[in-house]
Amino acid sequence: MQTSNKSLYDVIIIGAGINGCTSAYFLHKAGLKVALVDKKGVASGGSGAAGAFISPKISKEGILKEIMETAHLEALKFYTEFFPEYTLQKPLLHISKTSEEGGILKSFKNETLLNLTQLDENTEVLLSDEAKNAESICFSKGAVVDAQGVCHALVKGIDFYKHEVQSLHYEENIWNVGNLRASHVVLSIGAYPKIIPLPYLTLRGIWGHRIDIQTSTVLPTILHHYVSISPTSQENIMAIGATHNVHYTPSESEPYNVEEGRRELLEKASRTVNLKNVKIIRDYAGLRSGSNDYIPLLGSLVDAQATLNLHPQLQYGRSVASSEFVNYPNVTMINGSGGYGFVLAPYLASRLRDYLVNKESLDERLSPARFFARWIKRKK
């Protein structure tokens, strides 16, 4: 990383996936001096490989359903209004894979505030019998985003540094990241190794694979079934993906088998729709991160050792209010979005902006501190 020893920023964001890029965009627009740092480049990991479908999550009543419905609407507005050249808006058809999922989908239909529509006849004739007979729901508005294109557009005009951050140093109210200095650090490093000690926080690595294909089939709707299938802004090009595998992380001894991944994606797609004259154009693959309770992370980070030193009674089963935990100063994490990174990013980043710029409180339900409290209970 080549820069002056006196490069002082308001915020340094570590990690240039969709969360990092969207955070940089909102903070930069709010007038802060922002630096974005990533060891490989913008959208070089899981975000660059994402299908980037802007779709709601079909779930039961609760925090996640509430957050996802709001995030879905905010994401649709954000991408179509500010990045229309990277956004293709289409109706969205979600088809259940199992009878259990069909039951959840039925309940969702009755409770959702999102606008629904009837299935388009031109889409229906393309569906397999299995897909036609399964429980489904059709949203009037969905979208697919050019993942790499929008990430690069988000950070246009923002200082970017290609650098692998292995540690942080805090001195005199300033964080030092290599030769960069800032009052505040935002960590959006996904499922990769943490750069400050967080023994209580484990993120699920979620491997994703997407393929772009050329096909003579014309699909007027975005489909979610066994995999996601979507038209793109390029004529005769469709995107299929991403296969999520929460038990796999590639390594030198076990590299990812691209050919096998392609076969899996095409086989699953064929269970939904008959695609004709298919030619694979390109592959994208990468690792994303999800929280263990499926709720995204946005908030301060507890310094576990400092908190235990201050409150040793925690180790003996006594409770301490989360407001009494010791946090790392001026550090915020934005992470754990799983396969909904492009849906959640505008929602999370706009609230991060409100927190840092307008001093508004963050939603405690998203706080990483919830995992510290659970970790302490397991240690008793």
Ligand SMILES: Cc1cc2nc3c(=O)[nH]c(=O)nc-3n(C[C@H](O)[C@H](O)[C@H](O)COP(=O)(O)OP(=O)(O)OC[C@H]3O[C@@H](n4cnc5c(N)ncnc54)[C@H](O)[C@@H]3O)c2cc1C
Second form
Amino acid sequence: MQTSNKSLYDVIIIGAGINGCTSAYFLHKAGLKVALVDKKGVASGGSGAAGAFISPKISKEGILKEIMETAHLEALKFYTEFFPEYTLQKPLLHISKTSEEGGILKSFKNETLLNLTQLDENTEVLLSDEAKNAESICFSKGAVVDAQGVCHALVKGIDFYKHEVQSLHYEENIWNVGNLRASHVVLSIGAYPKIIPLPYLTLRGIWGHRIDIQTSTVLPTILHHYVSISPTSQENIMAIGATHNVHYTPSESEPYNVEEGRRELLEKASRTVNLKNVKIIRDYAGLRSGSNDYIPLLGSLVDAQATLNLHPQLQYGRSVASSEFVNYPNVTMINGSGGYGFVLAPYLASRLRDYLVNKESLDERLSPARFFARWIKRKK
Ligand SMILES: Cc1cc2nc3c(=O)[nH]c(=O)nc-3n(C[C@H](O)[C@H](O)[C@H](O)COP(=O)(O)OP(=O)(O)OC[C@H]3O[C@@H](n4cnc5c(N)ncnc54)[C@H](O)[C@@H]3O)c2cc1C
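For comparison with the form predicted alone, kindly provide the form predicted in complex with this ligand.
What follows is the entire complex, opening with the chain shown before.
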């Protein structure tokens, strides 16, 4: 890490995945002095491995559907307007895998705010019978982003420090992170070990593998079925992804089996479309970070010990309003995006900017404090 007496920032962002990079972009644009820190480099975690499809999430009515639809529209606008060189926009066909999903898809069609279209003939002829016969929905706009390219472009001109943060120290209203100092810290560390005590917060690491392939098949539409299959901005290169494994984290004793992942991806893709003359040219793998209720996290972090010290009655089943919880001062977490980090990042980071710069409140539904309240209930 570089050392300097002048290393006083408004905000230090720890973690340079899509959440950290998009936060850095919005805060820097709003005039804050931002330092971005990552132990390995920009887009070195789950974000560097991502597809990164800007696809809508098909879900039933509720908070998640509301957030994901707004986030999807904001993401399409954000990447196509500000980073067009890293964004390929195409229609997107979502095909259901089961009859239950087909039922959800039918109601989703009637309720969605997103624009729908007819599937084009050139795509239809490529589909397998299974894909043709399943319930499906075709969105007029989907996109695929160059994950590495867009993350690097987002942080152009922003001070970056390669450093593994072990802990944070707060003194005289200032956070100290190595040699850097700032009044506010943003934690965007994905599924990696936490650097302040948060016993109530479990983030699931969901391992994923995807591939880029060369093929002579020309696909005019992004397909989502058992896996996503998509053209990319590179001619003849298609992206196929991703596997989804909640029970695996790579380790020396259990290294990842790339061949098995490749077989799974190609087999699943073949159930949707017949791709000709396929050659695998690149593999990507990493961990997504999912919250237990699938809703992303954006907000302050409860200091569990300080809250229990102040309200010991919590341990005996009494309830305390969440406004009475003690938060770590001036720390905000942005995390828990699961398989939708690139869709959610512009939505979450622009609200983070509105909170830090324009002093607007954050959406309580995204607050990590919800997990503290649930943890306390379970402890009783
Ligand atoms: C194979 C795959 C395919 C995917 N496809 C899609 C897709 O099509 N569309 C989509 O929207 N999303 C997709 N995702 C999900 C998306 O990539 C994640 O939601 C997103 O990467 C989460 O970003 P993040 O910034 O929260 O975390 P990460 O990208 O994991 O970033 C966290 C960063 O924090 C750093 N860090 C951690 N601890 C420390 C520390 N102590 N000190 C310093 N630095 C630290 C890490 O090095 C890392 O760079 C996919 C993910 C995978 C793995």
